[in-house]
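One chain comes next, on its own, written out as structure tokens in the form predicted alone.
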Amino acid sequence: MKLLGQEKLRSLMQVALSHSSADQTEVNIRTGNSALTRFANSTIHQNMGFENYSVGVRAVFGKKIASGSGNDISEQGIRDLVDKVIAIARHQDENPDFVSLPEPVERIPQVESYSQATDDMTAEDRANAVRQIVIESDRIGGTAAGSYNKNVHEHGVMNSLGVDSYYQGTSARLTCVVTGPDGGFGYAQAHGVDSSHIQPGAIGAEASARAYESRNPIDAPPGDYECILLPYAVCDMLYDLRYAGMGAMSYQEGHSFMCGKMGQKIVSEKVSIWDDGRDPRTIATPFDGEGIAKQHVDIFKNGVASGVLYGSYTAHREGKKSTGHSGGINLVMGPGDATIPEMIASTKRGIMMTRFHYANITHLMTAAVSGMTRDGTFLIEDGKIISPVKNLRFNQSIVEALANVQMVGKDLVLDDGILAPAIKTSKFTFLSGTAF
């Protein structure tokens, strides 16, 4: 399915705005296609393709608001949706905190969000990528599982106050877990706008090497350890931290880990984290779900709590402007100057983990997360990896872990849309072991 293009989307959105009798009206249209190849036991078992259109309408009468969505983007289908949303809005209770839909803040920037190579990727291309991974897992006598997906999409937003935004984007993500001999596991992945930058052989080699190195794991007693988190684990951690209070809503409602600490140094000065939808190293998206240009927002700057992310609703509550964060994240953690071998060499007794598994926030105000290590966990003593260990369960405050950061890696990895380096923290609490 080809994308409809800016002019077609604009004409359809204008149908909604011209038909609406609401005080204010907003319309979103998204179209696109995606494809997915899944593999397990080193064999492709599933290929899927999706095409979809969606339209969303938000209508406002004073402080009464309603929204609705559907998949019919014919002109009559859009008019019908507008009529339904207006009928709902008229019967809504007033929301006293609502001020207005957003007005345009600034011109939407041009970002590197589309790749023709990704758009052109075929099922055969994805199968060839899987084959390269399987070749690497075969070298260690292992089996590979994972997925390779691509997404091609366009998004338009207009409202009756002058917002008029449009962009096209692509993304591709290849993930794999290699199950090696004697209980070893390894994980690797690549994510980006341009699939031509993804090197399946290198991904397969990384996961296979880790699976081979983690064979015959031993038990490690629970307790506090120095801990090296590889970039995949740091990305997992930042993903959870975002939901523990980087948004303005949780800050305003008083359950963010940032509450009462804005302007204070609450993590290590080695830690700087920001959100920037324009950063081409991420899956760049120039505007949010309201069509407002995304701003660079510092969350932590040299360890100091510096800001939260605003959509128009939360911004208006404080008399501010939206930062373009009504949905979507592009988190980045700044690099340091350390290498992983240097982190290992500086560790007296510690754990190195590849990534989190089944992690969930257990306490918002401390940003505590419970979970388990996965796909490559190692014990370090006297500056050397002495053995792989069976997975460990943890319950750890992310803020505390970031406060104790001693070293930050110089190489960044993009995983699930988050760009982060490896870190070494002086204390990470593991509660119990597992049988594998």
The other form holds:
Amino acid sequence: MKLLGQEKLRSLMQVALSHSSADQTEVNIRTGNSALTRFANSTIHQNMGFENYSVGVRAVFGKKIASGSGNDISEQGIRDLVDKVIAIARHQDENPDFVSLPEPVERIPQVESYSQATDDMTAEDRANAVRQIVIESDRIGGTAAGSYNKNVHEHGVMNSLGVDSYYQGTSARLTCVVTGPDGGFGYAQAHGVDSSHIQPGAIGAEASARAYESRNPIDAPPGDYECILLPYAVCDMLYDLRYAGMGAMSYQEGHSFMCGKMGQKIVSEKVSIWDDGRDPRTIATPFDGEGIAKQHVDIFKNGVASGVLYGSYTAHREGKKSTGHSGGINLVMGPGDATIPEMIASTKRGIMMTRFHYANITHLMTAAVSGMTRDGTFLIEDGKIISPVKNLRFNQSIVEALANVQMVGKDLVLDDGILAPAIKTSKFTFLSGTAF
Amino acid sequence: MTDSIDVKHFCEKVLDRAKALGADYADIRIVRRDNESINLRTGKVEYLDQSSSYGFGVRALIDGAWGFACSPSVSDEAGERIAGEAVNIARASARVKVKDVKLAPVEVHEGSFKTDWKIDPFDVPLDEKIGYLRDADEVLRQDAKVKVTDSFMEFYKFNQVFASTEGAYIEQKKVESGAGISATAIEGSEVQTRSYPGSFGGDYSAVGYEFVQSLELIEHAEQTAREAVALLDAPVCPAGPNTLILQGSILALQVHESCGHPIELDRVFGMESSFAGTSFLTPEKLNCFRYGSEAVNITADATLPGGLGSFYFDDEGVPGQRFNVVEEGIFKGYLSSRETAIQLGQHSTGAMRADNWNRMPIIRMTNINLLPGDWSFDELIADTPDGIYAADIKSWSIDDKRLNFLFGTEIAWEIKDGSLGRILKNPIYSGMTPEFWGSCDAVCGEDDWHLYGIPNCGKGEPAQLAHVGHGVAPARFNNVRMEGAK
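Cool, the form predicted alone is there; where's the form predicted together with its partner chain?
Then the entire complex follows, led off by the chain already shown.
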């Protein structure tokens, strides 16, 4: 299914706006197609192509707001959706905190969000990529699992106050777990707007090498260790940290790890983390779900708690302007100057982990998470990796881990939309082990 | 489903097209899904939304490999095109395979089926629903230390047709209703939340609005808020080994994570290994592995009235079933599909489900239930000299084979000399699955047994949220590792 294009989307959104009798109206339309090839045991076992439309409408009467959505983009379908949303909005309670839908504040920037190569990728192309990974896993006597996803989409937002935003975007992500002989596991992935930059053979080789190196893991006793988190693990950690209070709502309600600490240095000065939807190294997205341009927002600047992310509703509660964060994040952690071998060489007794598994917040105000390591965990002593270890359970405050950062890697990796380097922290708490 | 097309004729044309293009097997699902969500946050209606989705998906098997394609346009043009795409994708899949997919045989069914509900929740006026939540929310906010409240309702209506090249044609209709409340008390850096009737999205049942009325949210709001405030000044739950009695939604979660997921046969065969993980319950353990103590009896039951994991037929046309998963502590059965069951020489246990028309079905939980024992709750507490009684989910994590877990609960009470004592905050316990269930020495009876409905079990790529159920009664576990709060 081909994208409808800006003019068609705009004409459909105008149908909604012109039909609405609400004080304010907002309409969102997304269309697109995507595909996902999943493989396991070195076999493609699920292979899917998707196409869909979605239409979302918000209607406002004074301080009464309601929303509705559907996937019928015929003109009559859109008019019916508007009528439905208006009907439920009239039955709404007033929300005294609501001020207004957003007004356009600046021109939507151009971002590098579309790749023809990604758009053109076929099921055969994905199968060939999987075959290259299987060749690499076969070299170590392993089996390969993972997925190759492509996404092609367009998004338009208009509202009755003049917001009129549109963009087209693509993304491609290849993930791979190789199960090696003798209990070894390895993970690697690549993510980007342009699939032509993804090298399946290299991804397969990286995962296979880690699976080979992690064979015959030993038990490591629980306790506090120095810890090297490879970039994938740092991306996982930042993914969890955003749930602990990077958004303005949790900050305003008093349950964010940032509460009472804004302007204070709460993590290492080596740590700078920001959100920037315009950064072409991420999956760039020029505007948010309200059609407002995404701003660069510093979360930590040289260790100092610097800001949280606003949509129009939370911004208006503080008399501020939206930062363009009504949905969607593009987190980036700034690079340092260290290499991973330098981190290993500087470690007296530590753990190096590849990534998190199933981590969840255990304490909001300290941003503590518990989860497991997986797909390559190693014990370091006296500056050298001495053995792979079985997976470990950690329970660790992310803020504390970032406060104890001693080294930051110079190479950034984009994993699941988050761009981050490796880090070394002086203390990470592991509670227990498991059987593999 | 729609007046504009002959659904049966459309299905036949799509399936005929797939066969003509070379499919050895194909099926089609057409789904209309309606949803309504209402959420009051701290006294304000923050979210009021009605959504609907309609479309179809085609699964084709060619040369021993699968392809799936879907579209929101239920039209002859789209039907022909999507059948072709599914076939083309399947041919691409066949380029990377170790062995062919084979399907366990299934009896072909035709018919129309519908769950029972008394009050269609979509017919209840919005004013009435919002008013009910507003009244509960006002009670939640009576103590000034309660800074954040949530009161919510959610309703689903599913209308689905399944047809296959083997001749199946099954229409199913289902309504689901759910609601819940929570209060978050905040004082300085201390944040504590209590929820009712469950802490991971309230509670749901596959019936109508009468379920929401039965929850008595307003009547439970005062205690919910009072406990949240009491937790602010409560002592921290002590670390170290202890006797633990689990209640309510946390026990449902324990069953979900440490039993429901590891018995999914696709995980066992490594099909989810790169994402959600695999399972420690490997096939050689079937019928001989001691999963838990003799007090532990667990079923998978897709036939329970009102269960979110109940259905007449799964998304391969296999009837919903009830079977033993754990019998007196011994592991007895898997949740399976036609493709996985045949690898064990079995028939499918009917667990293939997709969360909408645009997703390929995968193995999902039905209602995974810890069967009741013969203790009363009062007897269980009286029989426990020292211990912890913990309720409702706060945090959860488990390794990718479903062995090493750590769960936090919203609240606990000290048990001393057979009586419930003071409230304890930040309870966290951990363990290894077979050892933990092996330490279970008592399960309460039918009077304390409740079937929880959970509408948000995540699995698969792209992510799918399954609606599942867990029936549990309070149960006691010995020598459990309690972690100190971080």
